[in-house]
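Next up: just one chain, as structure tokens, the form predicted alone.
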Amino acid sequence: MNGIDLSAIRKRFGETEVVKGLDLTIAEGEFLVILGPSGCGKSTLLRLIAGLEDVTQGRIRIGGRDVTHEEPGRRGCAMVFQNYALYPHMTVAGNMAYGLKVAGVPRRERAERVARIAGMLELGALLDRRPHELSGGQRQRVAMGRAMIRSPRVFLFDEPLSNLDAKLRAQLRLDIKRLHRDLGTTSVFVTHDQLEAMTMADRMVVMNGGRIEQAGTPQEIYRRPATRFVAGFIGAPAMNIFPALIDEAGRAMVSGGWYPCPDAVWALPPGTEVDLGVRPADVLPGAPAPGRPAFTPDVSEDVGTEVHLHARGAGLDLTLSAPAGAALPQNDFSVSFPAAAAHCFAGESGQRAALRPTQKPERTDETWTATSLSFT
């Protein structure tokens, strides 16, 4: 059993608390990606699992065994650092094989495993070079190979692809996923790159300010963000989020116009402040219409498969996405979107609105009150 359990983990540096009472279970064989902005505590959390930082409070278990105070070398983890951490006096082959040598693996087997991993990482022609003779991307591939070759109980990756060019980064994403598929090793991968997180993760954890904002599969988090932060952080381009007030008809009033709301907010009393979110791909442009804010095209971005149009109007910024070649508005326009595509978050707490029970209430009288709604 090589799962990981984190219980009430806190980490302070002096008076600054960077991980704040975090609970997380990582299943055996799972590929978990921890995603978040700089300074959110994701790399610190990885170092706590590895034993490179001491926890201030809480427990860490790997394979059911309490390793909270164990030395890093006894935890069965192999970590790929963001800054390479290679031995400068050793060759590429020596760096990759060093852990096997210490473990007493025979020379022939070491050479075979080095050759296999080097081929996967396109390092075969570099095995006799030393780190100072390599580019930054090549050094990171050596660091990855050194971790991969050990077949550890747990892989820990701290933004290992950030120094690589786009083509190699895409190739290594596939290589890491193939390695995980073939070995089934529990893996924790830290990144700030959404594409890496969405394409690699069995499950994602989104962190902010030392806490977990949401955990789930990539599609769960993308389609149903639990908080305003997650909604704005996940997705490229970012979700459009507009401040709004709920009116007597259960609609969201935005800068003098209105938009339909998801069923979850129909029970909110008029005047409730919310943030209404809609993804750029769900925005439908049309001719200016009464009761809808008008937007003026500003800048467009052609990314090959689609075009992103940025527009402004009524004190709001709007982004919409359309397939490549689609006709985009050239003059002022209004937008619409189905209520099912809308997301609603509490104006103050930022929590997603959710009805309890989840059925839409019958709209018959004045009995609609906030008691049937919560922000969860």
Second form
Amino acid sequence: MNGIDLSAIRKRFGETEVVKGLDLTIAEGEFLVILGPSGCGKSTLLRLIAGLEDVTQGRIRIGGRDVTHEEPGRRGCAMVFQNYALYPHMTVAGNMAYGLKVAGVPRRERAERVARIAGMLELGALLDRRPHELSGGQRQRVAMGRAMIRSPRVFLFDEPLSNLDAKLRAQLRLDIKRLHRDLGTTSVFVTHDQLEAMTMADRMVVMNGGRIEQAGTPQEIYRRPATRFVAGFIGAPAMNIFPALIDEAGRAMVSGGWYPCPDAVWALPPGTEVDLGVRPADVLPGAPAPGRPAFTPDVSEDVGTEVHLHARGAGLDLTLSAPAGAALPQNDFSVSFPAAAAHCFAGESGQRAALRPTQKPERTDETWTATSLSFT
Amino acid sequence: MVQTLDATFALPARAPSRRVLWQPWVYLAPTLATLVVWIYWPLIEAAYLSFFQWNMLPTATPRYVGVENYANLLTLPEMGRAVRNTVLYILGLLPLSVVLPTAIAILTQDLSGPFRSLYRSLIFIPMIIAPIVAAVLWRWLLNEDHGLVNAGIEVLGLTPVGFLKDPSIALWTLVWITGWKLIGFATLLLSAANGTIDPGYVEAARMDGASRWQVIRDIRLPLLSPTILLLTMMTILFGAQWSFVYINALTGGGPLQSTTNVFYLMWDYGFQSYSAGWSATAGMLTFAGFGVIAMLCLRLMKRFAVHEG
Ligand SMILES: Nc1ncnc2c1ncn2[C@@H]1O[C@H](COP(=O)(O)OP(=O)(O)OP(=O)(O)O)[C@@H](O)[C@H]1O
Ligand SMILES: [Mg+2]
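And the form predicted together with its partner chain, for comparison with the form predicted alone?
Full complex below, order starting with the chain above.
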């Protein structure tokens, strides 16, 4: 019974509306990651759940209880801040025990619980130090300990790893995941790091401009982005997007009469302006052919596990990625991609369009692999 | 100094030039001269004078009396009273220069807009009024027969108070006037320090379930402690001196020497009774006393102040 239920949440700072009518249900024990560009209202949403900001409109329920007007300390949430906000005048033990002290837990029990949590986080040797005598990773763990000690119903994390170096970040990411597995506490984790989001989330929410663009498992969001924004935001390198027009048959035509994905027939009226998207890994290079724009290889980046090739064509940029060691086109090439790899976003809001059920058989994995292999 | 050394090392072949050796001293000279002329020389002079009897007339020669001045002053009841009053001044000032400003700074931190400006002007006006003007204003306000304050007291049906005439009240009146001038400055310092406390600490404490008062007690006050200790130390070391101008202008140490303190006494011996030896002796005793106190204060400050690190 420790889920979170947000309904029609709005938050205004003076004139600017930062959270614009947001509904979200977080199941008990779920690890939810909120991802979005800077300034989209992630931290604000988290602070609304925590009670550090008051909602302008809407209701917040935690564990079925309406906490919209509760004090932060009484909502059963614990928060790990981006800069940790460890009390500089207290020792590590003092920092961890402060919440218990305020709650009137007797000294002996406080010490026991601090020792237990410190054991879990390997902080035992640091209990008498002050925060300024700790490294970034140690501070992060103390902040975790402070959050864990009151056995909260909900953990709130506001970019807790963003001040750490890449290696430590990967390590702590795992630690947090393990802790979540062992404790099973409902967690909301804010980040703008995709990798963090994809790897940690049970479920992920992509926010933009104070609204939820899409909520779902990382796989759903990566494979079937619901909007043009999500498509462009998730995935590195970013998805290729071509502006296109729907023709009489429902196929998407890029200017110049090019059909990059002739197999896909979209359930959209003819003449609709759309954005046709394809992930760099799904692009199939081929020999130059009439009626298809030629792309010229520009820069290639080898990131170790795969190679990214940036190419330019008539008014279009393209990124293509292939496993390390795969052959990449050296000269001008044309591209196509299968219907299964195509994403189509229509209209102002850039909503995802569906494929029209067609007579043509969908491409099977088998044919797809065959085409992929043909160029390697 | 470091640069000088570098210059010499950089040119090992040449002998260090004279210019390089005396150059730093030229830069230091104005400061050193000020220190010597205004602090060390008078100190030595005072120490010397404290062993002599001299009426400050240029024609008279000081007469050496050994430690007689010290023996006399230390046994003089007048001196004892002055020391006691000095302590009372300091104790009376502490609430006005530390406790009240701390409370004001914390209570007004959330004020915004016109209230903020209003409160700021109210609190800072006393600070910018010249001390002697403040003294005159307060003499009028506190006048026994025609003063505004006593008029108010009479309206309430109470008997007028001799704020500057009653020996049991006069000292506290002077403490109030001295403190009234200090509240603004102390509040300014504490507000500034309070404003630099990272709001993240307060938010973390709120998440930990701390009440408003617990946040103040456990987070704000410890983080303000360096400023609080600084103000306490300043009050202890300088509080009695700050009241000098009001003693001089309003009571002249009276009535019945109830408002005198060591600083006023020093001045009184020197420039009222022209006994330079006694004045210098009082000065040396005060110097020694406050020197010891200053050292204790510094040590306490190191021990108790919380630094953010
Ligand atoms: N106290 C405040 N007063 C006014 N505006 C605010 C306040 N807090 C946040 N904002 C505004 O609300 C918007 C969202 O801020 P928020 O901190 O939630 O963004 P974010 O998604 O966490 O960004 P980041 O990834 O950079 O941390 C920003 O445009 C910010 O300027
Ligand atoms: Mg943020």
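Just so you know, these numbers come straight off a predicted model, no measurement behind them. Just so we're on the same page, rigid core means the largest C-alpha set that superposes within 1.5 Å between forms. Residue numbers count along the first chain shown, from 1.
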Practice task
Please say whether, between these two forms, the C-alpha of Gly347 moves by 2 Å or more once the core is aligned.
Solution key: yes
Problem - After fitting the core, Thr91 CA displacement of 2 Å or more between these two forms - result: yes
Problem - Shift of Pro131 between these two forms at or above 2 Å (CA, core fit) - result: yes
Exercise for the section: Having superposed the rigid core, state how many Å the Cα of Gly250 shifts between these two forms. Expected result: 3.4
